[in-house]
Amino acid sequence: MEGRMIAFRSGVQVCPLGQGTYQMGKRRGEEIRALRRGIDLGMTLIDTAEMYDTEDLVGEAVRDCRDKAFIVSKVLPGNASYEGTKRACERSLRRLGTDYIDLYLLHWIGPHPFAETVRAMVELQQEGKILHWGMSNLDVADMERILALPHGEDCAANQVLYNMRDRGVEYDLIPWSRQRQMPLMAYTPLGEGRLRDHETLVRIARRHDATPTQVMLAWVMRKPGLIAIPKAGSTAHVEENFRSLDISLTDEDFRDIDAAFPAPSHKIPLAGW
């Protein structure tokens, strides 16, 4: 996995596969279990929110093994002014039982001025509170605004929608960032589960002796700087989702998921939130 680890500017490596903590909860304890197996296997990203109701989870789950976890946290966009940043980065941290978030990112676009939004995140960083902060669900055009601003430049990294069927950041988001050095992270990156069984995905799963989640994961993981953060909340998914780093997808391999989930030509609007 080593040669893998995708590095953000300030030199800290993880995973380029993670786990995601979106819709969890309702069985507690396994997904307490998922999260730590797949700390051990080098998954140390954790994806969670505010808006989630999973940073206690998350909390309980890295509570013996806090040094090994990336924890990435968000701020919703409607408590996202100066004052209500710096609550909410409070509450989160209370919520996952820790003094400091790894990455703390902007949910979405809401009613605060960037500027406001950013100067709290750099005085978080300032004290500690936050080691790294980013943007979610911002395209090009945004992303622009938010390095004009002062420390913008310091935006650490993006999270996206993206999957084979949701390409649309590949047109100039993706490479943006690469320009950049920014990680972007994708969010949903087995759409939701519902290509598992388009017959494309499971030939090509044949071929590797893989299953359909193993090859969207390493397609999507295929890009440098692309971290991938499925939902996990099994320690049987947890195992099925690690297996896909060993994946080396072909160039028929991309031939025919270019065939059945074409690239984008133009300019397409961000999907998200």
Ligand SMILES: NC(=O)c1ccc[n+]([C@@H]2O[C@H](COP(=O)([O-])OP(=O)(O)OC[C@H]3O[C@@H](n4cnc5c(N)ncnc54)[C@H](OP(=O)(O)O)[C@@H]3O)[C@@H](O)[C@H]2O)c1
Contents of the next structure:
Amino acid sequence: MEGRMIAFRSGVQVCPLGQGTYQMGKRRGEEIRALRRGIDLGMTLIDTAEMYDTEDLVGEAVRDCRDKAFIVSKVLPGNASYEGTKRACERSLRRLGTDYIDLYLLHWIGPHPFAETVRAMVELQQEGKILHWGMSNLDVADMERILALPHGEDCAANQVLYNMRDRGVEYDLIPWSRQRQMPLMAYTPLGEGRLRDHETLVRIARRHDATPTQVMLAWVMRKPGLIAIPKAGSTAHVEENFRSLDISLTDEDFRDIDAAFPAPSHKIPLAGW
Ligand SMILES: NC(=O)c1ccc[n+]([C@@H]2O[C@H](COP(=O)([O-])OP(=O)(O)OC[C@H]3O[C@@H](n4cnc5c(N)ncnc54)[C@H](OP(=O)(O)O)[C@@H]3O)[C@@H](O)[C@H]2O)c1
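Next block: the form predicted together with this ligand, after the form predicted alone:
After this comes the whole thing, all chains and molecules, with the earlier chain placed first.
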């Protein structure tokens, strides 16, 4: 996996395949085992948020391997004032049972000025409570506003909706992020599991002796700087997803995917929450 690692500008590296946790909690024991199996395999980036109600589950999953895990959490927009961001971070740290978050994101744009949220993020970073900070659901124009703020150039990452059905970010946000060596996390990379019966994906999967899910993940991770964070609730799914790192899609595969799921030919406003 070494050659495939994604580097933040800090020099910290992660596997391009991480693990989501939205809607976990219904099968807690199995989900914790799944997250731990993923970490053992090298999928150490775990994505949570104060909104998901999964921070304590993530904390339990990483209890014996905190130093290996790269925890991403998010502040809710309504809490993202200067003081509110700091308080939300303290609450997340308590629920996670850790004294630092590897990457702390603003979940999406809300009522508070970016300048307040960023000032809090910068201070949290200086205090060692977060190691990196970043944004989620921000398009190019808003990312430009972040970068123009004091310390804004320290913004480490952005997390956006990206899968075969939602390719708008290819038009500008992916190249923009790449130019700035800013990793982009692709959320809902499996289209919430709804794309896997698509005839084109089934056909491509057969060529690789793989599954449509693995093809979707290999496709998201084909671009440098992209991190896919599928949510998988079982060890079997985690292991299946991990094997997507071994798939090299061919020109024929890319042509078939482009025919079924066309790339954007013009600016498309960021999709998502
Ligand atoms: N920043 C944001 O605003 C934002 C928004 C949405 C999501 N996210 C993050 O992104 C993560 C992923 O997105 P998502 O949860 O919306 O959707 P997703 O990862 O695209 O899809 C999850 C679905 O795929 C299924 N799945 C996973 N691996 C599979 C496999 N090998 N075979 C068959 N089915 C499989 C899961 O089922 P099982 O559970 O049964 O494995 C689940 O139903 C979230 O968990 C969250 O951490 C962030």
